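The chain below stands alone, shown as structure tokens; this is the form predicted alone.
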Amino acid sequence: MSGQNETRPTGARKGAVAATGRKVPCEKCPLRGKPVLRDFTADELAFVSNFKSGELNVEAGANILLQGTNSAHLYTILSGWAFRYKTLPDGRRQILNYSLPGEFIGLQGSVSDEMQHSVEALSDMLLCVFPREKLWNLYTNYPALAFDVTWLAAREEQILDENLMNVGRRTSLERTAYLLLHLFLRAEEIGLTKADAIQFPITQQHVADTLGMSLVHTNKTLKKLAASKAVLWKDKLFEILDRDALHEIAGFEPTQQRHRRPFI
């Protein structure tokens, strides 16, 4: 198998090391299994597994992929959160999504000539590491994959999508509830949650900076939000008290997931 020597991926920055060789082989990757992602066949499976180059291990706070620069790896994230983001000249930061585990980052790098986000680790990561240059192969022998790969990024394009209807038309008090509705119901589906609770990796300055608020103003909001008995959020773990009303108070409506979603 390939990843023996593997280097650390162009645009990272310290704080990621590369792992040694492969100490989670394919066969038996922990996502394979969860319920809410497909299986891969035979011949698939033996594609995705020569594919991968190696694994790589993130510290929190370390970026993956920089913007502006081109990286020559794509990654699917084995543990660990991320999310996505740009900054203006001035360093105020807009936070445009979260990653989790089963889920590709890096691929706008494969149709632009460089990154024009970053990704940043929200905890310590392990990433399976791909090479960008064999991704051709993936679309020129295997239809399937090369769907999964659509379909992950028109999935990506829902989740901006309602990003910025969060942004742009809700109250600053249903933009809060729907974000951190959104983010627990990711995190469920890929079992990281245990009941109705979480330990959220994610601080209210990110809060502030994906919604667009001030750090003082999201303080209230979320102070508003807890008074009305909906959730719980303290030193990092995070509640659902009221499943019902956190959703009437996100406008949020649930919708049926009818088949299991992919993952590289």
Second form
Protein chains: 2
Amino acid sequence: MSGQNETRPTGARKGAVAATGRKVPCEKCPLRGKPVLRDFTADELAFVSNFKSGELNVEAGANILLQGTNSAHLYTILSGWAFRYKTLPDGRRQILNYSLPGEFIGLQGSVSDEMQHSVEALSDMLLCVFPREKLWNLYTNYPALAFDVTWLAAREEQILDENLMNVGRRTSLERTAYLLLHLFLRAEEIGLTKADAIQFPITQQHVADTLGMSLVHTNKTLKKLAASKAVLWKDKLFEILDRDALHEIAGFEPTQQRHRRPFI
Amino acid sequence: MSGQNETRPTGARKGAVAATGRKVPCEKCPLRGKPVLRDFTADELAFVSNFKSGELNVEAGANILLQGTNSAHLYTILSGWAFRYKTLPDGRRQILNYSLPGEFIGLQGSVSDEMQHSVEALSDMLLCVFPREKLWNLYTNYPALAFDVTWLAAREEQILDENLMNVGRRTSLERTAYLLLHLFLRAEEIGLTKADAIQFPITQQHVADTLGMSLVHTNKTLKKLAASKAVLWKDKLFEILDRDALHEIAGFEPTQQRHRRPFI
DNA sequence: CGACTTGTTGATGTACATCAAGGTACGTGG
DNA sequence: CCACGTACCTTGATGTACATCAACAAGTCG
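Form predicted alone done; form predicted together with the DNA now:
Complete assembly follows, chain above in first position.
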């Protein structure tokens, strides 16, 4: 029952290890202690450790969840990047959001029959695996954790709101600046940046599919952005040269508290 | 403390009555018995009746919630339509989603300090008012209701996903058809339609701001849609003449179960 | 065996011509 | 006055085509 290979990536380097040994206990989770995570009680940590059914290694490019299927699992990200997306029958793709360490994957599926979107790994990833059916247990016995789940869902909603505003009402230059700044800030929050630089595992095609633009136009827009000297993006290395200028171009409105995260 | 007028609409016909008499007990809620609502236990209904602090009448055009503020209340809609939106400093507006009877307003605010969007009434409305601070009580004592709240949040997320895909990757004609069909189906679900017709409380400007298009282009696109004989929209009355054709134009993918709703 | 070609592929960069969408202006009708 | 309708011109975005460059695999030769 557990370990259905519908969710196993197509060539995971170490293969699926769902529902087997738990290597990293939550107490030693690399994300513990980060300011994005709230403090949990020992009781909560114990429950979550027990909730967790194992870990999963996923290779870059592999599909973690597939639109139209129904996974028995729920994941949190220990390391690596992924993105959520939908496709139309004719192949047009819209990237909905990105998923970074400390975030959930597959919560929507816990609440509806079929996944309405797919999730693909951008880099090699390490995931924590949770059996979906135990989620109810969490709601009945750990209301604080249940609230955290709701909190995460609401936060995802806020990001989607911003993305929708971005795609619908900003110019291509603003959009592009906004997206890069947004991703940088999320990564910075969890300590993935060094100074004002970061390794972005995304291509221009991802940017295009996130912002609803063509690849060609995305390329031109990125060139224009680079010409402003606000950022430098070359060979996967993204660097912010002038934070104020980037904020200015993006029309960025500081989006408040991102802290208080649920269990990992 | 309760009844702050920051949340009182600018000219509500009957004024704010939050935290006062409860007129419609949940047992007699007009929405009870609709298939979109799950069955609740007597205990749950009693709790919700007590959770509810009153009702609020809102006039069309009034702001229910305002971006940047923090309301002490949470609402559910008994009757009437509203829309969620964000604005940029220069006035550009993006409508994020619409809110219909049986849905929540202001959940995001329960989870973050400041409202990241505004909500405006499209028609005269009747709202149920709940004090935000009692939400925690719901989580500790009524896990099934807590799960319902999460369910609602996830459903909102699904709609946002679709909207984002719509704005980002569909043509203007597809977008327009999709939006109208989407709204019609949501209204149909709660019995707001007669045959294949409905009173839409929205203008072309709303459509434009939802789909990220200019007013002029929205007008042209609606004309083109009308020319297809799939729909007829005149004087607020929207009618579907050919459901299959509309599905076809919209590239609509039947989006599964919308049922199981939380308390009202 | 190692070094040097060759071919392939994916990501990026750029130049057109074309088209979809925007903006302004000015109608109408209620 | 506001919502809708339509004409005109402008601009932003697309699609196609093609060039560059690095990474990588296969094969060849010294």
